[in-house]
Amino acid sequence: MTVPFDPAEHPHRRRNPLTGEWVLVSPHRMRRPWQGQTEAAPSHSLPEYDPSCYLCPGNERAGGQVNPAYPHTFVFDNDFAALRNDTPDGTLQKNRLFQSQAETGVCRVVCFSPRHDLTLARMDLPDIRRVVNLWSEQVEELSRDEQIGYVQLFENRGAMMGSSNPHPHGQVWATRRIPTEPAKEHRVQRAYFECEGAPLLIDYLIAELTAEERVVIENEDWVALVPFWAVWPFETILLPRLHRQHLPELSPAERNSLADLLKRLLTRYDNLFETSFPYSMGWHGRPASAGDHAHWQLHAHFYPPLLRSATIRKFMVGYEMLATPQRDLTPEQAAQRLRMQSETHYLDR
């Protein structure tokens, strides 16, 4: 007798539209025994203000800079930016397999809070609001730029994903070119727009709405769900209900339903394995440069490495650096257990 295809317990491929690129689910592995590396548990007891943290208001940083005292979110620029305005232009190129080319840029610090102790997920919805507020101007004045083609805001989130401080706090890197990811969803985008006449995640995200299956949490602006091509086990995408291509555009409303639905999804990732959830997180928005991007709309991305428990990580080696990303639990059941969390902070309780 001939089993039927069960995308919850046989192997299969699953195509991201967004990049045309594919991702390899293994839902069957999920009942393997764990022999591999767990990570040492993270410390919660962080003091509220940490002289040696070269982040908390008033201490000194590289180079002899003082913070000011903030009392809420404060930006500047990176003492050690990958990118510089003053670099000169040129370009290398002796044939087609060796060229090179100039980039600059700006990078910024954006620290979200001056408590050194607080992460978005207990930060209050005032003060995650102001972060919404800042993202949003520095996407605008530094877009006003006519150097600078793309504005990528991110956080990396916890040592696992590579943070040096624990202290509240993303960045900012504005370049003159689009970088690759954003390239990719730039081609692709404007590829189904011109297609289809209308965003392709607008349309993605009324396929979700009326499946059911992967959305994790919404609100009457902000839909918080499991891509269905999702790479990471626990991955995320945070995606407008309107058509919105960067974040000044959005109305106050929405920036207040933003801040809401960023501290519900944050607070259940924590809950998950009752730990402070390591992540990358980053907007994708229209090119800062002039001319039509209406194929474009506004979508934060989330990639968290946590697996099977606050000390068990993914790692991409082997198969996903060589040939194809792969997963073992399916989105749909990730969003479940998103689903199922509590909306109050395991540390409140």
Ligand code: H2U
Second form
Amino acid sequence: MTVPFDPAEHPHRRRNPLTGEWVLVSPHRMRRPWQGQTEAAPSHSLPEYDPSCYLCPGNERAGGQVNPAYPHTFVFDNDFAALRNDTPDGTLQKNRLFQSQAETGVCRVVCFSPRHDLTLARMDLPDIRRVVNLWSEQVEELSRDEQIGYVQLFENRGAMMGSSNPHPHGQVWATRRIPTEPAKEHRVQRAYFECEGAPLLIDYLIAELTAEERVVIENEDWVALVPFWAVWPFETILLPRLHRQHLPELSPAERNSLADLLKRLLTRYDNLFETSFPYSMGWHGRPASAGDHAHWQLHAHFYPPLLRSATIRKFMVGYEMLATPQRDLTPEQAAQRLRMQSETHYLDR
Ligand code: H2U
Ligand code: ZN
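Switching conditions: you have the form predicted on its own, so give me the form predicted together with the ligand.
Now the full complex is given, and it begins with the chain already shown.
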């Protein structure tokens, strides 16, 4: 007698409709033992001000500039920018096999708070709301430049994700061309919109709210869920309920509710393994260039690497690098674990 297929038990693959790529899900593998690398648990006792931190107010940065005594947020041009505005135009196309283009742009660092010891999860709602405004202003301001085609906001949090400094901060990279990941989403969302007459992520959110099993938290304007196609163990996507192409379109009420949702989601992440949860997060929204972008729906991705504990992470190596991403825990199980977490931060209990 053959047993019926059970996605919580049997290996299967799932398609990411936002990129067209597949992920292999192998739920039965969660039982395997682990004798590999564990990471050092990050220390929790950071000072409010660190005289050696290049992001703390009043301190000198590597390039010799001195940070102002900023009371809330602070933005500066990255002293080691990956892109510059003054790069001369240049295209190298010797033949199909050797193509390159000069790329121009702007790289900035955004400090979320003057407090060295805080994270977004532990900041007050009005201060998180200031970060939301700052993100939106950066998109608005940089998009006005005709040389900018796309503005990417992101945050690398925690040494495990390669963040150089625990001081709460993110980055902005604005480029002339649309980079690889948003370019994939741009193509796929446009194709879906042309076929279905509605934005892909609006339809997707309606389907997820009906299914319920992958939703983590929601409020009046926002929903955080583990996507059906999640690759990282506790990956989430954050979606507005209404059609919003990019951050500058958010109403004051939607900005407040976004601050609320961010704090609740990040507190649940920290509580999951009682650690300051590492992740890479970023916003995807419409390109800066003029044109019809009705197919775009704003969203944020959170990609955290932790798998089993504060010290055991998921590695994207081997089969993932050479074939296709693979996960053990199902997205439904991950959502369930995040739903069980308290919204009181473990450090405040
Ligand atoms: P992380 O998000 O990886 O921590 O990056 C912090 C950025 O800060 C990094 O891109 C910049 C680095 O170039 N930086 C400065 O602009 N000035 C400094 O004095 C040190 C670091
Ligand atoms: Zn600092």
